[in-house]
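Taking the form predicted on its own, here's one chain by itself in structure tokens.
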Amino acid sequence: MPEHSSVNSQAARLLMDRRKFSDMRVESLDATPRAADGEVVFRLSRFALTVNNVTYATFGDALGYWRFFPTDREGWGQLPVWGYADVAESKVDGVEAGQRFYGYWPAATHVKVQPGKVGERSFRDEAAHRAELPEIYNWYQRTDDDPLHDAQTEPLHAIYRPLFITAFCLADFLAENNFFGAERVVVSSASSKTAYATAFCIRQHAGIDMIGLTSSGNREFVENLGLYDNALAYDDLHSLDLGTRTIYIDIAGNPQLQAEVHRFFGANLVYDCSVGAAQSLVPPSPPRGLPGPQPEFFFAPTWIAKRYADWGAGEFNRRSGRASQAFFDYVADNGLIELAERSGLEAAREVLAEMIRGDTDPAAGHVIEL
């Protein structure tokens, strides 16, 4: 069996009140987790924080995000994050102390998992409480044999890689459906990373007209992304031509805006795709009696499962990996992000509080080092 490694650093976790997300606390643990047979303890090294993490909290009960890393504190949850962790202690063959993995972790210094399906490049957490949760979140990738991994660009990958998978899948879904006959795509919260990654992916499929809706303060940023044909403040929605068949991608999760989009476009709104809740801390509910198509929620793990069946996991990973590398190159070449790297769980709490208040600079890429 793999040798034990020493785990000397103080263990801690960031807890969030599941009813009032702005209430957070960093809690030191009495002891660092230890691995029993069949278990591995990871020490988190680096993870990103984006508005997508707040969306995990927003949909935490509805979509099971709080269930991935349960706590012993009633009403408090551990927010999932994406990033990198190192094996601190292992009692599983094929997973060795010191190896580095990319994946889905709790906002904490340490986490214990139960690896199964251990291969040369990955494993799946087989913990019983995760068995019914979406498969895509349970896989962990070794970085020393990962063609997408580059130590110098780890922060970019931590920030964009999970968002990009949603963008890739959404664009693939729309292309599979011939964009529902639309000639134009309107995206709300266009300054968000998920939104402009989606715009990038859609452009790989079609030359369809891309319109980004954003706040007046973020309009210049959206214009400078180079991914939308036009950037409009929300108040300027009515300047668009009514005679063009339109898809609405709702990343804002703002029911009032959604209702306005439906009323304005009417019969020429051919599809409404709900993706996120960038402007809401509760799962948005579409207003009743909307004219036009019924809003449809897009859940990337469901589409991934379909493409795994259609293409096989290897082909899906090849296609999405090639597309993500092109996107990362675009981000780097055009200077779309300014890395904001900070240390410790207290810093993570401060960044999340800023995001919950809606004060996030769209150009900032927040990375927490532990």
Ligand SMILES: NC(=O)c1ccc[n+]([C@@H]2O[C@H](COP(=O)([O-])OP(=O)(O)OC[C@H]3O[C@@H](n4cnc5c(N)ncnc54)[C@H](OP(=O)(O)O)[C@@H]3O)[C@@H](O)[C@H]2O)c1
Contents of the next structure:
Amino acid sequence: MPEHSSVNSQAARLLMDRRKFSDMRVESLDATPRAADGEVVFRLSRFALTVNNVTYATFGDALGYWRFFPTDREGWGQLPVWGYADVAESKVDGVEAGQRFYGYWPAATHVKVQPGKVGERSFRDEAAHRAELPEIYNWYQRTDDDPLHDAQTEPLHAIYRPLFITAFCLADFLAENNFFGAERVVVSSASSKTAYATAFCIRQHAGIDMIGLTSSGNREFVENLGLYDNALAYDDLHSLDLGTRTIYIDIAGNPQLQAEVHRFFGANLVYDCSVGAAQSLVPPSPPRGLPGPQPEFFFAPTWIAKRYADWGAGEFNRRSGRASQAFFDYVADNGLIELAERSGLEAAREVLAEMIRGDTDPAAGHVIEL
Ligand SMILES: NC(=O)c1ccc[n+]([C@@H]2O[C@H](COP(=O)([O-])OP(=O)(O)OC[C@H]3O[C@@H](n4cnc5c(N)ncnc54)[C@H](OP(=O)(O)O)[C@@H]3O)[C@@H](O)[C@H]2O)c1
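Return one more block: the form predicted together with this ligand, after the form predicted on its own shown previously.
Below: every chain and molecule of the assembly, starting with the one above.
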């Protein structure tokens, strides 16, 4: 099969110390990977970085994120990222050099996969080391046949697509449970993309008051999103009235805040949904003896698997696709973020270091071009 010229470009990868994430290094490889029979080599083109990627490292051991793209270096991992890559070399029928795919990649210039099921629009990486990992991460979508794909909006899609799908599923899960009888939803790390995409989806359901909790420096940003009924700094939690049945969506993963929320709302806290760990570099564990409901972890891939079974993958994709288009339009029409496009793995290292330090500007949409 023909080779793409980029197969010969210098290969490199970003390695992260699995114990101390701020220790990262960009390593050049002596040779670009080559495809054997049944394999495809991809050249990464563009990927997004958000705090979600740092959380992959936080849960790298607990949830297996280091196992997607294993390295030969003890103690060092390759961080998974979402974005776009082109086929550099293929020894698989149905996957052709030059085709562009969206999916889950390592922070590296190249990666080798083993497409098993190859469909008209997608394939599944059947590499043995990925077999036990959640299904949703193992599928790659061809962009030329993707109704959501548009070269102009690709950077925005790289940023929001994986986060929006969580938001869509979370709102769907809460609606399916009649919001546990709540009239109000309080979300922490409200300035995060996952949080405000969730607010966007929940707003489609009438009668729910959306409160965003955020750091004082991000309060104005959250207010200007136009997606929350009220934006409060963390210290102002106590200004909320106590008589309203409330759901807590925990995206910050801050156990002190979580305890505060439980103590404050008492019996009117009807559900505590753990979604993220934006403020933590270790898997947060809920404080012991919390009053009220026990926190329940929400893992989007599990809900997607349920909806695939309920609705079929096609219907799930139609519904989530329609919703995400509306969200992307909202983001673009209201200029919610400014793209910060940079080039190379060294730039990726700098952006991640900034996020690990907690210097994240929610108004910046980080995209790395390779
Ligand atoms: N369970 C799931 O299936 C699932 C799926 C997708 C995402 N998530 C999780 O949702 C979280 C948000 O991800 P995202 O990509 O949407 O984030 P993002 O848009 O990059 O969010 C940035 C925000 O996170 C907070 N933050 C970040 N670093 C911090 C630090 N070191 N100290 C304090 N606050 C910090 C700040 O919000 P505030 O100032 O508002 O606190 C900041 O504005 C992640 O933990 C991610 O893994 C979970």
